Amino acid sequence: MKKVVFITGATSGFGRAAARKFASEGWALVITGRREDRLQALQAELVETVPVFYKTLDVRNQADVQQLVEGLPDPFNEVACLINNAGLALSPKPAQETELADWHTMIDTNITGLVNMTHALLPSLIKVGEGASIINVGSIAGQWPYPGSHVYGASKAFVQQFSYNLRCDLLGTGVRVTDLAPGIAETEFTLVRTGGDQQASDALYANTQALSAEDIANAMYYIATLPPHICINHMEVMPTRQAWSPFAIHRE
């Protein structure tokens, strides 16, 4: 029987990076996300190597993601690893600009749904139990401040620390947790960000070489294939183009 991957937010980047990459590997996949015309096109490029189930979903409603775990078929409710991808950045503008209701998209999102979707799956994981594995995908942002990330920023701090307390509370049931933090990646992220302002996304990718979407990807398959006996905590990935910055000091 092939492994089982649960990946959210599949339409684009990471989570659409991760579907191939696990699917090149041999694993069974269930994919999920907003924009069904991109699921069924990437279950129509997979289904051909793996068992591929898909199903529009908006991880901020708990009450349908418990319905799509509970009404999972075989071969696919015996999930070994949940890549916990879907996730947004809005407004990088400063906090005091931006729209409150841009603050609760990404609290929903990015929180919410994260929490929705991994209770709703902890049965199924511990079911599995040794080599299973919760990829959490964090963000820099939830280590390193800047100026524009305010609630994403946070949002990304939670997930970090979830990450580690849930991996305290499911010691002894042989399921991993790992918070994977990238840093600069060039993927659809800035245009949503932005609001679709293609120029600022260009901008931000002019002239150096960030991460791709494939390198997550790449690091996902990693975490979740290592002997069950090891587990990575917190995995932080920057492109060797991108580093720190000195404190900023306000002058008059």
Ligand code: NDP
Second form
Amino acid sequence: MKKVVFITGATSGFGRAAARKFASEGWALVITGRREDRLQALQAELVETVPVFYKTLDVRNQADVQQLVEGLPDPFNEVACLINNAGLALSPKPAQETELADWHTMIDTNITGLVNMTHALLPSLIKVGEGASIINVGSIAGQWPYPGSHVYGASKAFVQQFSYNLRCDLLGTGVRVTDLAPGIAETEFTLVRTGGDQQASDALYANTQALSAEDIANAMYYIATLPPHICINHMEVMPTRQAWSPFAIHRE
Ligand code: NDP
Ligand code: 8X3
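For the form predicted together with the named molecule instead of the form predicted alone, what are the coordinates?
What follows is the entire complex, opening with the chain shown before.
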């Protein structure tokens, strides 16, 4: 029987690349996101290769999450891998210049949405048991502070600690949990973060080599297919061309 991977945020970036990677390796897919036209297109692209079930889903809506998970048809109802990928950053300006509503959107998506998904799918993952995995997409921003990261980075710090705490409680079930923390990667992430500023997005990725969505999809596949006795707790992946800067000092 084909293994099933459930991917949130499959309409773009890491999530879409993960759908393609897992499909190429024979996994059945549950793909979700808010943009139906993109889900439809991805299903049409991959359904010749593997079974694909798609459903529009806003991970912030707990009732919709629960309804979708409870209503998953056979063979999609035995989820062996949950990729909690849906997420976003907003308002890259300093905290004091940003809208509270944007902070709430990040918390609702990156924290509440991820928690909604995890709670709904834990029974299925535990039923699969040995070899099952939850891959939570964190970020280097969860560990390393930088200007303009405010609530975004803090939400990803939650993802890391939640992943570790889940590991404690899931001990003995066989279910693995990984906090996958990418560095700069070229997706639609910066377009979203800047409110649709294509020039700003292009400038960020210009004249360097960011990670690609496929790089992270390959890391996800690696994590999900390790022998069942191995769990990667935290994987931080940066492009070679990204590193830390010195501390900032304010001077008169
Ligand atoms: P993209 O913007 O390309 O993709 C984000 C995905 O999240 C989209 O498919 C979007 O789908 C989905 N999404 C956003 N909000 C919701 C929601 N409320 N409900 C359901 N789906 C939602 O960015 P990335 O692929 O780069 O981002 C994926 C993850 O990786 C995010 O969690 C991000 O924080 C993280 N990350 C990104 C890095 C980068 O540099 N690119 C680095 C480190 C971490 P739709 O709009 O259709 O709902
Ligand atoms: C975002 C990664 O490098 O833009 O999660 O901080 S980075």
